[in-house]
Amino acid sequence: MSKDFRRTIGVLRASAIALALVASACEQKPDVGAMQRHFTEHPAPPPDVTSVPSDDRIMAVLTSPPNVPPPTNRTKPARVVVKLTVKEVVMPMADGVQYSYWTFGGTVPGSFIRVRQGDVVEFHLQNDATSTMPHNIDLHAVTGPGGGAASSFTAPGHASQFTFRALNPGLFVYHCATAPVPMHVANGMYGLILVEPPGGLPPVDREYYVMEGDFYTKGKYHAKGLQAFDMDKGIEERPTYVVFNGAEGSLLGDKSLKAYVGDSVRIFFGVGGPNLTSSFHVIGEVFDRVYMEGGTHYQENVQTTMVPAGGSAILDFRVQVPGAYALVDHSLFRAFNQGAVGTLKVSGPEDKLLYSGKQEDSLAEKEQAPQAPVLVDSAPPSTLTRDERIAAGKTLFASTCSACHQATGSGLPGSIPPLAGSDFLVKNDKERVIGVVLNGLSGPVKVNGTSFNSVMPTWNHLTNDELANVLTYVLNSWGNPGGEVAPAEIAKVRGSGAI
């Protein structure tokens, strides 16, 4: 046998090797740890920007939360003008409380922005001339010094400029970085930027823009006023205030999120901080994809994720059943006594099998002796008339009893007493109605003919002022008595414990 007879069964036979191996690799499933391992130790290069065109210039088009701008759909890089303004600005925080907030484009937080990767970022970044700080920007989508602080360092009355590549896909926290940082940041000076892959995001039906900060008041929760911020409650990280958007209430009645049955919604969440981790939660539903970190893979079905200050997720769910949902940040002293609590109104038809609502209740109680008579108003003047006082509960009502007792007053069958059409409030005088509000109630109970047997934890963390409003517009709303409940009733249960 020749050498080059040989040398060429040798190739026949490595040849027919390889034909095996790749049949038989075409007919087992793809290693995909070996193939996530491999991206991972060889990631794709930065897109080539190199080519767009000096003036091929897009306007950037930015979106006071909870809103979005529309996605890219760009099929190439592209140089994007990104013009914000800060704005010092006094806002609602609470019901009655004023705050001196530092922004990025008027709102806390600030403007979304939304480009895709590898889009040469034009950045614009003005102090308004009324501004008493100096100010800059870092965004953590910048690859450079500083994430553009260093290049971003704007007086009062100037504006600066500078220009970055997108070089990562992901959602990205930006805040203001000026000294003293954590100052700037606890004021309000924070938002989101979206760097969308080549592909973009997965289409939804719905998108919204949620933010979660703990905020440092000189005055404890719910002093009425302008209030100061308190450096040493920053530094001993103990907020007087943890929200959403920016301020109690943001998310919350008429300005709740919605959404129709079987939309897909998808939440760009981030956390301001300046100290505090979340872990957000939405009351009701499950997230089929998380995006943890802001990157771009994601995990499946998850109850809450946690998300650090400076940080972000993706979270993209289906909404099946009709109703109101809280969001929620799950260290719960937060959502129910700081304020982090929001809504997400979901319209639409039922499906019994998907969710049927209460079916049975098996519980029985012996009847309660009738006790005091109707509630008698015999509040003393007031500086707030009756419907300034309905006005005002109302409001505190939607950010501190709702997430509880529902916007109707229905309660929640099983665990929570109804207020709407309550006899409780018919059959106990006023005094004893005020103390279970004040000092709360545990154990059986019945309302309006059912049972109950549940913990009602203590409101007296509130001002008697609150306390007075919220009570009033519980008694004028849902078909209940009526009447007015005035602080110095309160005051009066408060000194001397009665329940």
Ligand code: HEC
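Numbering follows the first chain given and starts at 1. Rigid core: the largest C-alpha set superposing within 1.5 Å between the two forms. Note that the structure is a prediction, hence the values are computed from the model and not measured. Compared with the form predicted together with the named molecule:
- Shown in the overlay between the two forms, fitted on the rigid core, is a CA shift at residue 421 of 2 Å or greater.
- In the core-superposed comparison between the two forms, residue 66 has its Cα shifted by less than 2 Å.
- A movement of the C-alpha atom of residue 101 falling short of 2 angstroms is seen between the two forms when the two forms are aligned on their rigid core.
For comparison with the form predicted alone, please write out the form predicted together with the named molecule.
Nothing else is written out below except the one chain.
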């Protein structure tokens, strides 16, 4: 978002007479008279939502997550055309895990829609011809029974159209409301629509779009292959995955959100659910402003904000210190064991006054760290067959390597690279692989197209035999190319010649 667009900070004002209730799917038509509220404490003139905008139509810019369309920058309401296509698509939910998602626009969450208060929105919902299911859309921004659900109910290969007036400003969730609704939402059918107040939101340098959702698969977390929806887990509210933007790792590595030191950042955050409430937190940041529940007023200096299923929040903060900031659901098992982690990477110069980095390492001061000894393996090499090496290596792997690389060799998204199907093992010669395990590895490394930047400790205290076993096991497991590593080869890399 360019700074050219900066305007005076718009003051958010509720309309003088606003329909307070945004009807959700299937509610009876609200008693409008009873719903009217007079915001007499805000004497400012109401935005004009009564005069009908001219007939010129504007095509709404839609974006895929994590991107956000530019501000409307309009001083008057307009007729805005939104065209959204529902698609059922198979996409990865995690490494090696596929899921048949139902989507608005081919992504989870669906395309971000940005309009202005008072706009007359002409909504075209198309259901792709390849779809199995009928679908519809309930926009929480719509004032009217069902939020558009009944008018947009569409069979596969067909389209429907309805028009609504964006009466209330705010950040609203939209979702599919076709029975069984929880399943349509659990398959990814949700997104956000921003209704800007007149004058827009205060300008910022970067805007991002993030939604959290819970997913229910037949297989366990990280069970490979195409996973089917598990209705029982859904009913019991026992998610297999809790993730940002539809899949584990969708905001990690190359796909991390990015900012520069000094930037003001805004996250349009929503929770699709269908079940869980998020305790959204960015580790190492404080939100300067949180427009709670996506509404008009903001709280300042917030650490963690709670966002309900089918709800949202606008989070504004300035990044001052370079580094990687983790986006988490602070219900932490979700972050550690179900995938609810993302990163915001902030680059730029450090300011030691703001954050010093580590200033003292007390352990190192007390005891002078010993010079790492060159460990020499002088045990005589064993004469195992390849299968015996694999069996012995398996046990060693389970006790030594699996804590990080996982028993399945899958690694951990964003922090530990996979050994299963790792192209690192194929692209590099044996010596390099042996060297990495002997001497450890740190700094950026790309495995199967994903970058990792972490540290693996050295394993030079293991014997040549042990290392030969564990590497032979790794080479012969999880679809890796096979082969054998001999103790002599370890010895050679170790450079000791001690065989």
